[in-house]
Structure formats: C-alpha cells, structure tokens
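First comes one chain, alone, set out as structure tokens in the form predicted on its own.
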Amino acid sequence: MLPGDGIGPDVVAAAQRVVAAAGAPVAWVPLPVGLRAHADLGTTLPDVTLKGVTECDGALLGPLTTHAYQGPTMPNPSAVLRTRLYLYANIRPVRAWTGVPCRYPELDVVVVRENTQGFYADRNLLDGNGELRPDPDTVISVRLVTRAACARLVRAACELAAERRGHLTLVHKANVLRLGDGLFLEEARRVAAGFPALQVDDLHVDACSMHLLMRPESFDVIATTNMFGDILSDQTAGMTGGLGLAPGLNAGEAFAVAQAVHGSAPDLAAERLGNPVAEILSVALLLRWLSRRGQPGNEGMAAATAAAAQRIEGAVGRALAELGGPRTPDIGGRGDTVAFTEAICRAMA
C-alpha cells in the first residue's frame, strides 16, 4: 500500500476500505511514497519501499503530485517501479457508467498502453533520460521502442480483447513515425495473427481518436505505445464521465501495481473531496489479475479474491447509479471521499 500525494491517502484508504467490505483475502503491508516520504526520508521512492514492494504479490500506489518533483532524491515511483520489475502493460478499461451524465453510453473500451518505453523521458535510456538539450533553445527527444516489448504489449491485449468483444485495434503513426511506428505494427500484426479468432484492424492515431467520438461502440480493445494510450486513454475517460471513474492496472508477468490514471488534485486533498471510484476500480483490477495467477493448490484464494473483484464492481455500479446517494462533486454530487466509500460498501450488501 502506496498512499501517494494529494488525495492519496483518502482514495487509497478507500480502496483499502472497499476491498475488506468485499472479503478478499488481502493483508495490507504500508510503505512510504512521494512528498511524504521525501520529508521524512529524504527520497520520494526510499530503498525500503522498492525492497518491500518485491516481497509482496501487488501494489496499490495512489496519484502522485510528479510535476512538483525535482532533482535525483524525487525520482516518479510510478516510473520506476514500471521499468523495474518489467510492468509493460498499462491496461486502461473505460465504460459509461448508469447514473453519470455521459455523451457516449455505447463506450466500453479498453486501452493497453505500453508501459516502458516510448518518448516518455524517465522510461527510454539506461542512464539519464530520453531529452537531450544540446543548447539552451534547443531539445531532442529520443523514443525507445523495441520489439520484444511491442510482442508483449500486443499479446496481453490480445488476450485481454478474446476475453471480451474479439474485437482488436492497433493504434500507431506508421505513415509518418515509419520506423519506430512501423516497428510496433509489424510486430503487432504478428503477434495478433496468433489469434485468428480475433478480429483485428489498426487506425492512424488521429484518426482512431475521431473515430472514438464518431463511433465508440465500433471499439473494443485499443493497443498502442506509451503516450498516443496516455492520451486516448484520457479522451475516453472524458466521454464517460471524467478521471474521476477510470481505473487503470500496470501490469506484468509476475507484478502489478493498480493506480488509477487520474493526478493526485491537491487542491481537493484538504476538503477530502477527491472521488474514489477510480482507485477503487483500479484495485478490483488487480484482484483479478491476482486470482488467475493463483497457484496449484491454492484454488480457494483465487476464487474468493475473483469474486472479490466482482462484488466490489457490481457495487461501484449501484451507488452510481443511485442519483440521490452522496456521490462527489466532480460527477454531480455533494458527498466527500468519505461518504461515497460508505455508500459504495453499502451497495456490497
């Protein structure tokens, strides 16, 4: 448990809430992260925290306040623990929501963001960073894309797409950004070719995201690289109702960290304020994702931390959809974190 800056405390004991309300099996192991642990250690990621979080089977990280990090002792956390221990899949899901106001109620799409390159400066070299300032006017930004991690990327969202719709699209720049673009497609199309029962196209970025807003019931899965999934990633959030509801999972072979894909909105911090659905959401997603790695002879747990997962959803569902319940303002309401957490546990009953 990573409670990160801003609303991160209140969002993450949320989701610790939640999660005991739902019975999973989970114990709950605190480690410092962010402001906090700068403060009171001198880092914003200390050597107990990334030796910690190896020892246990998944993380729950709230938002972090990384625009105000500066210098080599606040390196992102979110970063480092994605190129650390190999978290290449950023798994995004977005769906309109009964109860909250939506332009788009036929969206319910995915987006698998690769997680570990990209143009993404903390992400792309060994040493340093991907920016290079070779004067005081002028910056180069180098982008890393290789492709064993377009393989990957594109086979855990295949997988992810045979598990719901069938329905696969690669999202790239190829025409343009020909070989590191023209990389990820090809590898992509091979990748995808493995699943033949999948049906499988690719877009042009910038037309995937008009076509988003055109005709988002014609999307499933979305796979793509590092910042064109952080972007469309946001747009879907917005047509459904705001960061406020869209969970997010970073994802690996043997690790995951849930953090939901909104910032950490100090502003809202002091009032407690901030809307929990989405750390919440983003937790059920690493339950899941715990249960089907469970381990022979340990079948129990897997099923009582899927039904978890299931219970805490089905939930998150009800208190949306009941209008006068206590809801945050970001969609409508008048409630704080608080209340909302409470009405969420109540509609586990």
Given for the second form:
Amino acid sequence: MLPGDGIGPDVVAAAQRVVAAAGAPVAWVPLPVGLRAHADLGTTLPDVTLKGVTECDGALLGPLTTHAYQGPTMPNPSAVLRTRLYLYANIRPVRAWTGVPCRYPELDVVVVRENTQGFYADRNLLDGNGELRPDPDTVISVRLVTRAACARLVRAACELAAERRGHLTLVHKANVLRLGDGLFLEEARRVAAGFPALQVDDLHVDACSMHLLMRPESFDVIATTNMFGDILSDQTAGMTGGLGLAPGLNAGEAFAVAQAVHGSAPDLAAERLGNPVAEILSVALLLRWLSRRGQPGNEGMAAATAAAAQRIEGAVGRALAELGGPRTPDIGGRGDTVAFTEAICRAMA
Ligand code: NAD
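Could you output the structure for the form predicted together with ligand NAD, given that the previous block was the form predicted on its own?
Zooming out: every chain and molecule, the one shown earlier first.
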C-alpha cells in the first residue's frame, strides 16, 4: 500500500476499508512514497519501497503530485514501478452508472494503454531523460516504440476483447508518425490476426476522439500507445461521470499495481473531497487480476479474491444508485471521502 500525495492517502484508505468490508484476504504492507517519503527519507521512491513492493503479490498506489517532482531525489514512482516491474498494460475501463449523471450512457469501453515507453520522457531511455534541450530555444522529445512492447500490449487487449464484446480498435497516428505508429500498427495487426474471432479495426487518434463522442456505443476495447491512451482515457472518464469514477490497473505477467486514472487533485485534498470510487474500483481490478493469476495449491484464495471483487463492484453500483445517499461533490453530492466510503461499505451485500 503506497498512499501517494494530495487526495491519495484518503482514497487509498477508502479502498482498504472497502476491501476489509468485502472480506478479501489481504494483508497490507504500508510503504513510503511521494512527497511524504521525500520529506522523511529524502526521496519520493525509497529503496525500502522498491524492495517491499516486489515481496508482495500486488500493490495499491495512490496518485502523486508529479508536476512538483524535480531532480534526482524525486523520481516518478509510477513510472519507475511500471518500467521496472514490466507493467506493460494500463487497463482503464469506464462505463455509465445508474444514479450518476452521464452524457454518454451508451459508452462501455476499456482503454488498454502501452505503459512503459512512448513519449513519456522519464521512462523511454535506459539512462537520462527523453527530452533534450540543445539550446535555450529548442527542445527535442524522443519517443521509444519497440515491436516487443507493442506485441505484448496488443495481446493483452485482444485477450480482454475476447472476454468482452469481441471488438478491438487499434488507435494510432500512423499517417504522420509513420515509423513509430507504423510499427505499432504493423505489430498490432500481426498479433490481432491470432485472434480470428475478434472484429478488429483501426482509427487515427484524432478521428477516434471524435467517433467516441458521436458513436460511443460502437467501441469495446481500444489498444493504443502511451500518450494517446492517457489522453483518451481521461476523455472516456469525462464522458461517463468524471475522473472520480475511473479505475485503472497497471498489469504485467507477474505483477500488477492498482492505480486510479486521476491525479492527486490538489484542489480537493484539504477538504478531503476526493471521490474514492476510482481507487476502490482499481483495487477490485487488482483482486480480479490476482484471482486469475492464482496461487498453485491455494485455489480457495483465488475464489475468495474474485468474490470480494464482485462484492466491491456490486456495493459501488448500489451506493451510486441510491440517490440521496452520501456522495462526493464531483457527482452531485455533499459528502466527503469518508462518508461516501462508509455508504459503499453499508451497500455491501
Ligand atoms: P487530477 O486528475 O488530479 O485532477 C483533474 C480534475 O479532476 C480536477 O478538477 C480534480 O478535482 C478532479 N478529480 C481528480 N480526481 C478526482 C477524484 N477522485 N474525485 C473527484 N474529482 C477528482 O489532474 P491534474 O490536476 O492535471 O494534476 C494534479 C496533479 O496530479 C499533478 O501534480 C499531476 O502531475 C498529477 N497526476 C498524477 C497522476 C498519477 O499519479 N497517476 C495522474 C495524473 C496527474
């Protein structure tokens, strides 16, 4: 459990509270991260945290105030964990919820975003940063795209689409970024051909953004590169009720980190008004991932984590549907994080 900055400690505590109410067999290991860790231990990502995380089965990471991170003692923990632990797929589902005002109730989509390279300058070189400034008036941004990263990301998206409505949209900008996005598209088509039951199409990212708004019902799973996925998943979150409801999972083969789509929301932190649902649904995604990965010889554990995930998602749905119950202001209520979390716990079947 890595609490993060801003609203992070509150929404992470909310997720832990709901996991306990659901009866999930989780032993939490609190690990220092972010601005608090920097103040106490001199770095935003202490070695004890990196080591401690790998000794766990999975992690819950709160949002971080990364715009304030500068210099070598302030690495972005999110980026380091994603790259070091090969968490190559950032899975970001959104849907409409009964009881929440929503402009696009037909939208039910998962953005599967490449998570380890792309234009994100803090993770696309082995050493140093991918933004270079040869003179004061010039910046060069280096993007990394590898065939292997495209393949593993698209495979994860295909597997997810096969479990959902069987439709995969590859999103890119290969008409301009001919080499980088061209490689993504080439490799994506090759991997997707191994899933003949899927309906696979592709869109330029700018057109995709428009089509999401004009025919939201026609999307199921979107597979895309890092920055496009980051932007599109905020868009899809906004279309269905906002960032307070948008969960995420950073998933690899052997490890996963639950992390909501939203940032540390400094505007809400002091009054403790962060909507906990995104972090709560993120931890449910992690429990589902853990149950699927399984533990040889401990099948009961897999069943218990899957059941807990289902209870959590059901309770969130019931609490949101209960008009008049406590909820946070972003979805029309007057409650704070704690009051809303308690309402979700009460809604546990
Ligand atoms: P943000 O996601 O923190 O906030 C954007 C808007 O959404 C704000 O109006 C905020 O009030 C609202 N919002 C976000 N989470 C909410 C929640 N749980 N409940 C209700 N409303 C919520 O993005 P930002 O303002 O661009 O960035 C703030 C800080 O977070 C920056 O330092 C940024 O670098 C960082 N950030 C971190 C992550 C991460 O750690 N994963 C992701 C994005 C941004």
